[in-house]
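Only one chain is given next, in structure tokens, and it is the form predicted alone.
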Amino acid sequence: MATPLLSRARVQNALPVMALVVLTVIVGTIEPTFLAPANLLVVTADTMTLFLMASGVTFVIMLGCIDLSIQAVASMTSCIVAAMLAQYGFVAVPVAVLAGALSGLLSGYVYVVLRIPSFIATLAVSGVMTTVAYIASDTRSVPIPAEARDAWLFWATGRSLGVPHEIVVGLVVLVVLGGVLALTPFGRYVRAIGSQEQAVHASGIAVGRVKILAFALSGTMAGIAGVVMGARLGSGSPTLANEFLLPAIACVIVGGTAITGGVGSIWKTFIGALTIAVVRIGMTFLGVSVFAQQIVFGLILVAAVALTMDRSKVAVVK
């Protein structure tokens, strides 16, 4: 017979699919055409970036930290990919992606070296970041050509079989990522670092350097959403980015990874990003503004750290 706390933990894992299908099938009662498999293919394809965005952040918040750094590091590099790619071909990218890494790399600097609390670290890096990518796009739009766009980032645009390539790339980073956190080592620190700190400080983990680099990678993740951002709509801008952080917190969140630490997965974030992209589509099916739709995320942000935060670990909430 299960003991109450499996049971729990159970039911835990199983909410964020089970949200899923009741919102997936309430949608698609209010819009029939929703459940059509091509649109089906084309809503994922759409939620991929913002998953993209979310996945490197996931680490993150695993540790109990937070990275509000994001949609301005994926601004930034959508610039730079834009700025670049006529004149450098593909060389653009991986310059792009450095770029978003070495900012997610001082983030994870300022937090760990000079102790800085990451909310603060994060939203000062943030500012960082956007004027880099005012810089780069010379303060306005930065339109990709066509012909370079086709050569050079075809991987991030376009089908193959009928599939979104956007929709790969998001299925192998969801491998990627799932096979990194459950089964190698810095996974494992990551989850242990988020469950009890002063342990694995004291069994001689270099805490900070693990940090460090979860920052670096939530930083990498936002570099390559930012390329994939601009490869999809033809062009890079300093605000290209700007409406995602509170969206790729929420998927997070209501994938199932506890704001304070320790719990969490890259296929529930996966779950969560899925989730929040049924939820919008269903706030425009009933005719609720982009504006408003903020709100709402906001509140479904609010609910979904009341149910996954762990307050064993808070005695005092600041």
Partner chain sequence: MSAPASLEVLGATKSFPGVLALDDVSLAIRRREVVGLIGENGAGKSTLLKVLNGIYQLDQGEVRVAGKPVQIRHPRDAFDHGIAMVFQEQSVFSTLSVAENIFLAREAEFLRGGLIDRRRLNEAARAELAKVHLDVDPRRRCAGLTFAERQMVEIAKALSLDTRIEGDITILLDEPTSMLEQREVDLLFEIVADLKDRASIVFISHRLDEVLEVADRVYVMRDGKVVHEVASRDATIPELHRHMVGRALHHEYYREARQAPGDGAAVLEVEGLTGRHGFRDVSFTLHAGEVLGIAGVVGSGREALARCLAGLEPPAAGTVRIDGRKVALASPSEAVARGIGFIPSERKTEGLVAGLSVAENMTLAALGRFTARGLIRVAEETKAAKSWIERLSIKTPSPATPVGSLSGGNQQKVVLAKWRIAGSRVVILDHPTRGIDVGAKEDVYTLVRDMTDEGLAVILLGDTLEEVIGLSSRILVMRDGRIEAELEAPPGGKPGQVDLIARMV
Second form
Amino acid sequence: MATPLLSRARVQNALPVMALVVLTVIVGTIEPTFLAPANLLVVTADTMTLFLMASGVTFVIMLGCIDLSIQAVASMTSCIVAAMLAQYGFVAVPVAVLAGALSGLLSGYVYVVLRIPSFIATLAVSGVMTTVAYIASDTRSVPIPAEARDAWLFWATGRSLGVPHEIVVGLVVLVVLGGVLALTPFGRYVRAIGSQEQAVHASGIAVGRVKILAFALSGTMAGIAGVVMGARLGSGSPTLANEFLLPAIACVIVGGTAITGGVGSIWKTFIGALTIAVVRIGMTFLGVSVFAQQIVFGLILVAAVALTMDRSKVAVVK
Amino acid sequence: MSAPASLEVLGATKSFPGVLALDDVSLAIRRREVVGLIGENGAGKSTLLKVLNGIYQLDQGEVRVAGKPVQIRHPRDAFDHGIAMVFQEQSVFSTLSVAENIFLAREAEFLRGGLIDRRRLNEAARAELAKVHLDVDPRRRCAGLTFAERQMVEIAKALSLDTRIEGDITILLDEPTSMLEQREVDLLFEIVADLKDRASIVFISHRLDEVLEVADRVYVMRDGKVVHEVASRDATIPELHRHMVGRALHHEYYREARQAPGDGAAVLEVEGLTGRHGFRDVSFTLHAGEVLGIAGVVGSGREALARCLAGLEPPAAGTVRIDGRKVALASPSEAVARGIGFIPSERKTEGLVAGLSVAENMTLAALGRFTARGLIRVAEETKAAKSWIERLSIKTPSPATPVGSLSGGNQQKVVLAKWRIAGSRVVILDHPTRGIDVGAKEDVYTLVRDMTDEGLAVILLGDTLEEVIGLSSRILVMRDGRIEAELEAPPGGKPGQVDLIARMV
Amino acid sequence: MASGSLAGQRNRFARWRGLAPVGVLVLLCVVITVISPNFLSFSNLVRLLSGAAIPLVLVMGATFVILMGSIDLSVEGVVALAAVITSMLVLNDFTSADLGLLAVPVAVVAGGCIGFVNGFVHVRLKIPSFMATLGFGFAGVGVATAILGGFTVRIADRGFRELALGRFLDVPFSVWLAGMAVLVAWVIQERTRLGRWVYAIGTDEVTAKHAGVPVERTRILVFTLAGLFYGLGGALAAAQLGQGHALMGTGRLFTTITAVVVGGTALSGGVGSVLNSVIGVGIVIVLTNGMVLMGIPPYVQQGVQGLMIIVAVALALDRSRLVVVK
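Moving on from the form predicted alone, kindly provide the form predicted in complex with its partner chain as a structure.
Below is the whole assembly, all chains and molecules, this chain first.
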């Protein structure tokens, strides 16, 4: 009985990486320039903002919850950083990230303390954050002056030794959050809660605190993603990250993290993000419009959820 | 006996992974007969009911209605064959009206032009309610009904079959009296007597006196088999009980020789403890090295008491002291920190985290001790896990094996190891041997003795009375939320099961 | 019996809670009237009603889904697609079609199709509804975009636009249409098996299944029904704005869910009604209108609605029923 279970787990582990390799080869065959090292670097750099958003929401999804507020949070922090950078310098960055963290904290509080299902709690919070974004930006797109960007956001948008800094940021996040998830009690508790919340509660662990922390982490990462996004585009706007929610969640799920919780890793999300990027670029090569790509992401998301979720865990699917 | 039985089960066999739930079960319910069905938890009663209601399918064997084999693939089929179940956990929908409940999923006969004719629906419901002498407005929402009234609505729903199908109907009453007060039980019995004119009845209960009062004939189930069949007038309670339990006690089975006297220092002192629901004014003292058994029927309050002590359901009043210091029991975190470990009856939901490994489950309640500078010291964790795997002889390929792939007995040992690692001094065992096989049960008994040898105190809510008597050095009998009696149970001087039952019901 | 009085108490509480949304609506009207007497002018009332028409239609669909304990996040996608389809079938500057009012049933059916896909995938692949509808909602917007390629269709059909602009008894046709949608939804809820089964499933799905309710079929049907209502909402939106483009659904999801929840329908399922949702739409629309009258910038509305969702859900949640909230 144990063996097929194990092999199923193994297949599920290997599948996302295999899918990434196969897709890369396919896209490379259609468009050989895609595989040029310089291009691969650019593609990876482009993917990192998506990965930043997805890395935080991975914790939430591993709890078996969802965070639908990340796009609104990222847009909001892009507005904050854009509005403040010229005047206050680097302080704008921690302030923006802190705003993201607070938003996540609010989601976590609403979900845990008021016991509102996470999808509705985060949907509601996303409305609040959108309003904050409009207020911060005075309902316009706020440009980030080039000199301010070069002075304070070089860590995000510059290049060292030919490597775009987005990649460095992404790798740091991969290592740090990967470590948090795999090696700290917090990470262990997140995985355990997603697998069997009641047993964790009965073992004397403050489940609510762990959950709130996970949402705060998700908000923080969405906040960082918003700052990087704003830095790359040279402006902040209340709708900046609007197309990112679906791909970000898709990254997590496509990487092999189950929507039912308990299973997953930051590494998987990283693979998932690269996969989504390759799919996106493949579609662009094939001439699929950027907006229409949402169709494909929607379908991929639904298919990946169907493949990864553990149905034995939920008696009734609502 | 010449007329075919209204409902017959022949050679029914049903297995689940690791358990043979029904083993070649045959029984017959004759027309207009009330049949009692008794057995301990896990004897196979509920599986049989679910088979008859179409929720489970038999592996082998068949069900016959009026002598003809029938297929019951769905609750709907059961209805069509005149089999109606009144569930233990009530299935009345509080958001629907009484009439809508009675005819749920059978509204077709009231449709006119695709719409439900409410007047006719309510009239038909009124007729059904009259059969059970229940005087409520069929348009009323069920949310406002009492438990007993809801039960009557369920029975009315079952009875609504008799004018709607050809042939006889059989009504299965699953533990119908467990939540009722005496007055309501009497009413229920009157109705059952009434019903005999139009239906056969299967009455499932753990209250043997009630079964003998109401049934014409009794079947006893044990370990998935029918082990005894007797006419009620020839049966006695001790005899039925002997068949339910099945074997004579033998001391070795429960390691009575190793039973500690229980005169160690007081570890847990409970005074006037009252739960938000379920139990009132409970007082006792638990000593190091002692096994304190708590006996009682479903609804006696012992489960609620155990959960309260584990911090899962904070108390409403009373004081609890551990080593003389007060503890509020406001949360499991507090209970765990103060040295209480809880081994729940629902192992898979509250005991184990299936997605974590054996080692990760073992250290879950004491992860802080395996953490340095914010990081888990995995090597040390594995070492601790290995040592406990050895001590408790847990059969697992490695500490990294997902705990879900272990057998029930070994899973239970992992939960036990979790509390040993956390340093618990009071371990509450809630049905620790439920759903595990005989060999593993004996292992658990040995481990209980090991714990008390080391000075831990154990509170035991046994799966069977026999287990409570065999393992405990002292037994509290609970009834209706209060402690009814406290009995000493020294080796060689154990109270009999009949003594306990007399105090339980 | 103890449980009896407890049930009675809970019942009284439930009844009191059931009336709360009406109280909120009345209070809101009074407060706004005091601050801005203009609120009660006939023209403002008509403006309120015509603003409520589309939300009402959308909410009728979402209510059934939420009564089942599920959620439908595809509103915006379906509305956008239906609006685009409608705009392309009536006289317009993008295609040569000229179906006139016949475009409305086509849009409704198109909405129903997406709803069916939502339900089918949710039930057959056993995917949580929020995930399935999130995916197909985005896909709906994607299809709408793919058809138009970012273009905005302008509707030239005066007759069709009469749906929103024309009046009967001084009230726009769209309001009458929304009223009919409410009536249909109410009849479905009260007088059909589907309606009763929705309540049973929302209250306790496993027991409903054991009682013989065809749970899967009902679920698919309810998502389809929701899609039909969204389709109608999309057609009305096209008529109201006189155009069709891929972002026409933006903001609709928020208003819809806020209205359902604020009206008193519980997210956990089983409790609520389409009439609750009518009150909910009233609250949302009146508040929006009041904020406009008071000169509060429109972008604050989403934030206010978000807070309203949190407060309403927190107040309505029957926590005793929930063991683990995800």
